[in-house]
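Given as structure tokens, the chain that follows is alone and in the form predicted on its own.
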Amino acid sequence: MERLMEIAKKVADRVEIYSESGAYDGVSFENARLKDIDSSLQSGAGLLLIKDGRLGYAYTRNLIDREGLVRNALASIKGGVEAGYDLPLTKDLPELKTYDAGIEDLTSTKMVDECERICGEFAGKTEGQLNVSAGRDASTVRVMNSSGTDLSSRSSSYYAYTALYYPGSYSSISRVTLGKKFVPASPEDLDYILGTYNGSLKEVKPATGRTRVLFLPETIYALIWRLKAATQGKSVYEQVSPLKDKLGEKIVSDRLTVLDRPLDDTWPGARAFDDEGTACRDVPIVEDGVLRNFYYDRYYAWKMNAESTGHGFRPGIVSRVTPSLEHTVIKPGTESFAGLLKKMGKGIIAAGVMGAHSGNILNGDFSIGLSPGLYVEDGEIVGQVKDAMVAGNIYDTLQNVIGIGDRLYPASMGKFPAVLLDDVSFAAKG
């Protein structure tokens, strides 16, 4: 790195390299029986070279040709994308606890050990497929700079994931366990996923028409997508958000807080600095229902005659950064998973989703098929709709939230808990 920092800024007026390396172990079980066991190691390397007033990146999986990668950057500076911005000295940053020595202690045959034990929990309980997977990860990302930046983080993480399939259908119910070292699986995550699968078999035709929506922590980011897409910086600048004009102003319900917070150890993947070197801080998207930031990484930050957020994320190194928010969380409530079936009384629950991304995401539409969708009476769960599907305007829909679950559950692109929605557009076949 020291080496390719030498060379790159003989030949541009600023540098930046980002590293990534990592190494990771999975096994998978399906239909309750041992399918897989995976080990995978990864590295790369990111050049971004600034040249009078041009940006150039290029990318390698080793360190072996440091010219060869300096002239491929050089060369992708004739695509003519300008940036005007500085990049940034960071220092000082605040220490978090990112890496659990204890990852190093976890072994694929303990993680089928695992994997056996959930299983094991469920035999004779219920003819579902069941099936489990379990994995380990342990990264290094460094950020180096002409401006003086040299930071690192190191990171692990453990996740097991189970989930229990409806008779010739890929639908399921599912949780999550996540730590920063092996956390085994609890009693009442595997209690939630059997007695929702058992109390849901029976199929019912529920008239169509608006009602009542619970959308599951595993389903809600089908929503809060919309609001990602519409709140990045990207999406400010090129004049294509519905929200562009609404700083300070309500968008949602007040009892909505979306926020960013990359400073939270507790869990897995914290980070104080982002992809480009810049200080990571814990941002409020919307707070109390009213938009608050836009999130940005340098480059729309210029763009747009802002500072960056310290959003600059990169999905690994073949390509540059973009505004993204990696750690988003909506504050809980305070109602139990029972308690929000209790005040909704009748209606549907999003226990998983397909098609999230059909409708205009940046205008905030969605028209999604449950996969499975549940229906409730009187407060309890009394089985499974298919062939059904809801839709909206997020910016209508998280108008009308009745209550929030008090407990964060990881789930696709963030942590968030349970979010009991009314009148909801909701039809099914039939």
Second form
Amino acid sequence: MERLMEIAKKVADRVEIYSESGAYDGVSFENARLKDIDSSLQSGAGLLLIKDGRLGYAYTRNLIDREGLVRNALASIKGGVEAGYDLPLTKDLPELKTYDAGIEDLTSTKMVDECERICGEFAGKTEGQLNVSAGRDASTVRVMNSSGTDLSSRSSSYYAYTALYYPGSYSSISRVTLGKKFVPASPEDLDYILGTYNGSLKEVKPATGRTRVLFLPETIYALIWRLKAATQGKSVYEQVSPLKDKLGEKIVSDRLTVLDRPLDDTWPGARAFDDEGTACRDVPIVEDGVLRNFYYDRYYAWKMNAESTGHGFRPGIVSRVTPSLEHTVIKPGTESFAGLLKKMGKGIIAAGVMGAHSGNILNGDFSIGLSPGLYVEDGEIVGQVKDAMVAGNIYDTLQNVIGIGDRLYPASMGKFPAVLLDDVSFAAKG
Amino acid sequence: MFDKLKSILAGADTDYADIRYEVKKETKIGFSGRELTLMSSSSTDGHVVRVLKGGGFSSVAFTRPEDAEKALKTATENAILISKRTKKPVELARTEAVKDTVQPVLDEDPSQVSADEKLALLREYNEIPLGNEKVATTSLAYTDLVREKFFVSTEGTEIREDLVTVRISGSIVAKDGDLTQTARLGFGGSDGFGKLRNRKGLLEERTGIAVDLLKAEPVTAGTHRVILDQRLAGVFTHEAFGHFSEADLIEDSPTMREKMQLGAELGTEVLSIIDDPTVPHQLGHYRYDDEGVAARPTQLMKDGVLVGRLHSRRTAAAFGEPLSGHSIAEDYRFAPIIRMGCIFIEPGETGFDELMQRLGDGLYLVNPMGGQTSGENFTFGAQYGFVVKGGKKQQMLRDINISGNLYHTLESITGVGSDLKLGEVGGCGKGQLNVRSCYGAPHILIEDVVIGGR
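Complement to the form predicted on its own: the form predicted together with the partner chain:
Below: every chain and molecule of the assembly, starting with the one above.
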């Protein structure tokens, strides 16, 4: 990397090198039987050059041909992507505990043992199809730039995913176990999966109409996705966000607080700096229902005459950074799962959703299939609903928060509690 | 290159091993509104080694050439671990050893087109929507992707096949007050850069739709009779039906296997579905899959009866069914999994106007906006649609998501048009991306589907 920096500095005004390397091992069980073990050893580097206010970018997997990489990046400068921003000098960041050496001792054999143990916990207690997978990952990210920044972060993670599938379908009740080293799946989580599944086998056909809907930690992302899209610096700059003029205004229920917490190293993946070397900090997006912040990388911060909020992340070396919330949390409430069901009385649990990526995301619209939807009566799960959808616009729907769960669970797009909403449009095949 | 790969496999103490080396070259240009936000051209490479030993089958992907020995050792250890702990040893269906080199026939090789010319073409197309006062912004991207693949197995197969894909895709955002509406677009294919030229008409049409959507009405929730256009019917075919023709998705689900037994009458008589990567001049064309198996036309449904399935060597042996050549990897970072190549509903004899007459009152839904399936249930979005009264298109509709049950829906398709169209952009995200997954259909009439609305 140092040699690449030397070569690049000779031909450009400013240089940024992002590199990553990692090793992953994963095992999977399908229908409670060992199916696959796979591994991956990946590395790569992305080179960003700025010359005369123009930006070029190229990447490679192997630093065998450094000159070739620099040539590719230089060639792309000719396109004329503007870059009037500085690369930061960042140092003296807080030490985060992102790496647990315990990950080194976690072999594929041990992960196979854990998956077998989980399968054993379900044996004889259900007729559902049980799929379990586990994986470990150890990786390093490094950001260097010509301003003198040289930061690296080593991280470890372990996950186990347990899912119990309904007959003839890929609808499931699932839960993720997450740690910086091996942690056994908790008895509570396994009981939750088994109890929820076994209690919902009967098919029920509730009528189309408006109802209470409980989004589980695994499904609330479908709504939070819309909020993330509308608060992204890029959408605000392009004037296509419905929230662009609403900083400081109440946009959703005052029960709802959505934060980005990159420094929280109790979970795997905490970061003290983003992929551009900007220091990360905790940023409230919505606080007690009030819109507090948009989030930026350096490019869109420059465009908006704002400061980068430390949200320049990339989905790997193949892309330049975009503003991205990578550590999102909904502030938990006070209610247990049973308490939320009791409060709901009658309604639907969105236990799995399909098609969250469809529809007018920027506008806040959602229209998603339930897979499965669970039907609740008198505070108890009584069955599952097929061929059903919930729909609305988050700026209406999230006004009607009537309860929030007391525990965060790792899920797609963040760590979330369950969220109970009133008066949601529900459509089903009658 | 073959010799280098063979020397890596020479150290293998296995029942079977293969190695794939790929060079992946990608050029990307991106506009957000009038701003050029991305222009980059890069080349990357890597290997995937797979090992079968004692009934255990395992793979390791690696990027550093010096990791080859370690990767082979890890794959072998993992295969042994599986063989000791599995209840179901893996076998691979027999396939012919092949030595072949395949180069695509292109109408203009994108690597021979200068970056300046690619940029100029994208800019020209981008100006079309931006010239409309109702358009707030656009997001438009050019991509060309070349995969140079080298495959060697211990059975003696040596294949070099190159795949070249070009695409322009993105979205047009129209705005009126606080309301924004988006129209998506995409075109291109595997036939070369020529596919991208002379496409202004498409940009004009998509711009019109984005603007018209501002005045469209949100659809009413409920159950409706519908006609799906070719692209939407293609997504239905891919999402709702196609995935369950992929043997690896149902292999370990006893209940799904029971429902998807060959010979099962799942659809109406008008419905025949095939996956055929060998059809020339379409996005999903290839000659060999990433296990070195020749692709072949695979009839999946004939007159409503399930007659075939998509396989890897592993699943073909497990199901005792013929190989189909559908085991495909995204790139050098992944071992292959079963993917659709080019799936479509075969055309019937009903013209579009006649289909609309048969619909009478209902909805005409156009263009997909993402889809997903969870076994028997599926959901996908339509970009827009129209109320149909007495066979005539009326008010434009938006915010349309469809949900349904696969088996009910297959039984409810009562009309299949004669106007088959294959998509120029497809793609599928089953764990890995597959940008070349092609799908299509004629217009189809479905008796009732659930539509979510506000």
